[in-house]
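What follows is a single chain, given as structure tokens, in the form predicted alone.
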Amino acid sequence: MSAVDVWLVDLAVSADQLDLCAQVLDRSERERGNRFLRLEDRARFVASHAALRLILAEARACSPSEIRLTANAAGKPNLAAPAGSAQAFNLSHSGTRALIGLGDSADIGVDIELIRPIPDAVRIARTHFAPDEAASLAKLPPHAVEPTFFGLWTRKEAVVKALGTGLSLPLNRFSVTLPPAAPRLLGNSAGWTLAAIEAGPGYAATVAVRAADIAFRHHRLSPDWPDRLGEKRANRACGPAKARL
């Protein structure tokens, strides 16, 4: 059975740690981060992308700044360097947490959402979700609508991100199960594995992999993870993926 590693990351870092995060990003990432008007959005972007680089670098035995990323036509990032065996990954962030999925080759998508007040959740669902999903959401008691909405949203976003097709697959073109049922793609579900990720109180998170019978290994970066970004890796060249941490 193939396995995918899923990392939960705390993005609440100090100002000094945020500086370390910024130092390992490439120019394109720094420019994207600077486009955010709100300081908290900029910090979340910088920290989450630095965490992704750390996880990729430790899987590839190199330094975070040596990672080179490209993107496909729909904007999904891919690993350009170091060269070697295929490396599938995906990143999502919300609130003060990030979710990162890392696999060997199968397409992977992750999504995490901070559960927050959304008074028009049913209206949004009727506009953007499949009719059966919106109808099921509308039948729920009021206290259950928001957590279910965000759980449903992460399931659908994870599938779209795994496909890597961007907006070319509207969310109303396919259905998934509603929480608290185990996540599953309805209809043409063969060749897919979905899993709910425990991200702590007030969060919903899902990972989707375009492959059957996938096992998931759960990790959490230690609170001091930004301090590892500056560690020297002397005499260690980037190479193919090594055993997971």
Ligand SMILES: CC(C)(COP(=O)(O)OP(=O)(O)OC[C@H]1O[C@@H](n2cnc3c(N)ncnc32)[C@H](O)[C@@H]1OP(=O)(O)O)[C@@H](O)C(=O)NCCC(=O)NCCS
Contents of the next structure:
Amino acid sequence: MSAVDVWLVDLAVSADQLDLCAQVLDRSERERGNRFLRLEDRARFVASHAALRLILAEARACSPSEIRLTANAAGKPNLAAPAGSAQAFNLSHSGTRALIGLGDSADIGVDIELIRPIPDAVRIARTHFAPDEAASLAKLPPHAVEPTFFGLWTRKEAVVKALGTGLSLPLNRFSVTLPPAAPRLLGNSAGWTLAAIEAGPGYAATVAVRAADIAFRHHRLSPDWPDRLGEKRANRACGPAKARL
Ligand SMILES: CC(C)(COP(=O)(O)OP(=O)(O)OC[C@H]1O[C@@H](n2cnc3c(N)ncnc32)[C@H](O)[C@@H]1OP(=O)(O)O)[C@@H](O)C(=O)NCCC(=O)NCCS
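Having displayed the form predicted alone, please output the structure of the form predicted in complex with this ligand.
In what comes next, the whole complex appears, and the chain from above leads the way.
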């Protein structure tokens, strides 16, 4: 059975730690980060990209700034350097959390969402989700609609992120199970493994892998994780150090 590592990351970092995060990004990430108008959006972007680099650097035994990323036509990032065995990964960020999935060759998609007020959830589901999903959501008592909507959303988005299409694949083309049922693709589900991730109160999160029988290993970066970015840069080619994360 293959395994996928799923990392939950706390993005509420100090100003000094955010500076450390910004230092390991490449020029295009820094430029994207600087385009955010709201400071909290910039901080979420910068910290989540630094955390992704830290985790990829641990997997590749290099420093975070040595990671080189490219993207497919729909924007899904993949690892360009350092070279080595296949490395699948995916990143999602919302509120003050990031979720990162890391595996070998099977396509991975992750999605985390801060559950927030969404008064027109049923209308959005009727427009964008599959008819069976929208009908099930419409039958729920009002207090269950928002958490279920976001749970459903993360399941569907994790699938399109694993495929690499993102939202260019309409979300009404396929159905998934509704929370609190275990996450599963309906219909042509062979060859997929989905899992709900416990991401803390007020968050919904899912990981989807385009392979059967995947085991998930759950991790959380320690709260001082940005401080490790500085140590990594001083300590190049430091070798496997998963336990220290
Ligand atoms: C990519 C997309 C799925 C991201 O969803 P989101 O909930 O906004 O953001 P998340 O935090 O979950 O994921 C963002 C990360 O996914 C990754 N990503 C980007 N494109 C991706 C793709 N096609 N497939 C998988 N992952 C992708 C990136 O790491 C990205 O991080 P970044 O934006 O900080 O660089 C979605 O925005 C999308 O498909 N966009 C392109 C098409 C579009 O904008 N359509 C809008 C009209 S429907």
